[in-house]
Amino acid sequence: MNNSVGCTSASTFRLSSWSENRFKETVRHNLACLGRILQWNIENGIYFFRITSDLVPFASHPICSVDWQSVFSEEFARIGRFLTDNRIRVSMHPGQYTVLNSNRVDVVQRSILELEYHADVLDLINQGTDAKIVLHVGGVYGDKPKAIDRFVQTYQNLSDSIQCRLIIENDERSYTVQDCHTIYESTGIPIVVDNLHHEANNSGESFISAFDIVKETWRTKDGVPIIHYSSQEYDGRLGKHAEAIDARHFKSFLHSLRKYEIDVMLEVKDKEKSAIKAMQIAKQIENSS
């Protein structure tokens, strides 16, 4: 999201208000706004961006009978050319209801449809396999080993277009980096390490030690490793994202990773304001090296 460009690429509407015309108008608006955001990013030196999951509302819902992939193929292709020409990397991050290890078959089926939608978007913009779909492992359901087994079994039946893009992220309650690595050993799925989640839920290792573990899960075709960064909200529960990055903490964080080639995704509420601040800090570190 970007609060400076005067539009959102995540416009949606109520399911009860569904109509083909409204759907097409909304998608057309979202794609146009995405183009404006990407242009703003280039003008401000930002080359990594998370595309909203709401770009095509209700894309994975049974109500959507529109062949949106064909209807908007040229708009998607135009965005793809802009990304490629400007060497912008993108990712997507399905919401909390996309759960591959659920013990309910209907939830898993809906989750797979949602992942197919995300893979379609990244395919339509003609991005390589370094354009990733980030997913949390899911729930524990009283038996973590069985929940991990369900995740692995479901993953093995996913389409190639999903498998080549899917990456998993540690979370602040259930799945540590070590848990994610257990899944990697059975699937080869690259791991994203989130600094705040790791602080709240880990196996006793430092963040740098955790990153040393996960960086080995990334192959050349996956691109450079992705890290998620956010600052802890002051006086908030452990793991709660702050409104903006803490400049001092981010500088220390980035400095500790200066020897690595990485892409950093910020997870902050003030969006592009913190992104600009982060870029300034990164340049300071680069110039002092």
Given for the second form:
Amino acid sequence: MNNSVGCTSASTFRLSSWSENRFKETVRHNLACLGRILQWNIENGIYFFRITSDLVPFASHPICSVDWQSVFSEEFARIGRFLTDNRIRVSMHPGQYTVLNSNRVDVVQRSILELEYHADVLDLINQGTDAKIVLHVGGVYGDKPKAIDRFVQTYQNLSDSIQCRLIIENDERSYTVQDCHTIYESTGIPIVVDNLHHEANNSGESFISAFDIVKETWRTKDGVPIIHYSSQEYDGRLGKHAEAIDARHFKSFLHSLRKYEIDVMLEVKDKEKSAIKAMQIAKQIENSS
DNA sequence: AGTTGTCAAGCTAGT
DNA sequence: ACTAGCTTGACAACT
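Mind giving me the form predicted in complex with the DNA, seeing as the form predicted alone was just shown?
What follows is the entire complex, opening with the chain shown before.
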């Protein structure tokens, strides 16, 4: 998302307002806005972007009768060319309702449809296997080994287009980097480590040693390892993301990772404002070493 | 025009 | 039993 550009690529509507017309107008608007945001990004030196899951509202919902993949193929292809021409990397992050290891089959089924939507978008914009779909492992249901097993079983039945892009992220209360690594061992799924989640939920290892573990889960085809960065909201509940990045903290954080090649996704409320700050800090570190 | 309750959907921890 | 929080904000009805 971007608060400077003056449009949103995540405009949506209520399910009760659904019509083919409303849907098509919304998607057309979102794709046009996505193009504007990407243009803004290259003008401001930002080359990694998370595409909103609201780009195509209700894409995986049974109500959606429009063959949006065909209707908007030209618009998607145009965005794809822009990304490739400008060497922009993109990722997507399905919402909290996408739970592959749920003990409810209907939830799992809807989650798979939602992942297919995300993979379709990345296919339509012609991005390769370094354009990732980030997912949390899901719930624990009182038995983590069983829940991990369900995740692995479900993963093995996913389509190639999803499998080659899916990566898993540690979360702040249930699944640590170590837990994710257990899943990696039987599936080969690369791991994204999130600094704030790691701080809240770990197995005693530092962030750097956690990163040393996860970077080995990335293959060449997966692209440069991705990490997620955010700061805790001062005074907020555990896990609540801060309004902006803490420049001093980010600088020392990035400095500690200076010998690695990584792509950093910021999870922060003020979006591009902090991204610009982060780029300036990254350049300072680059120039001083 | 500005404010507030609600939105397709799941899960967890804290109150 | 209920709520905040999550990748998160925007819609729609109200004042």
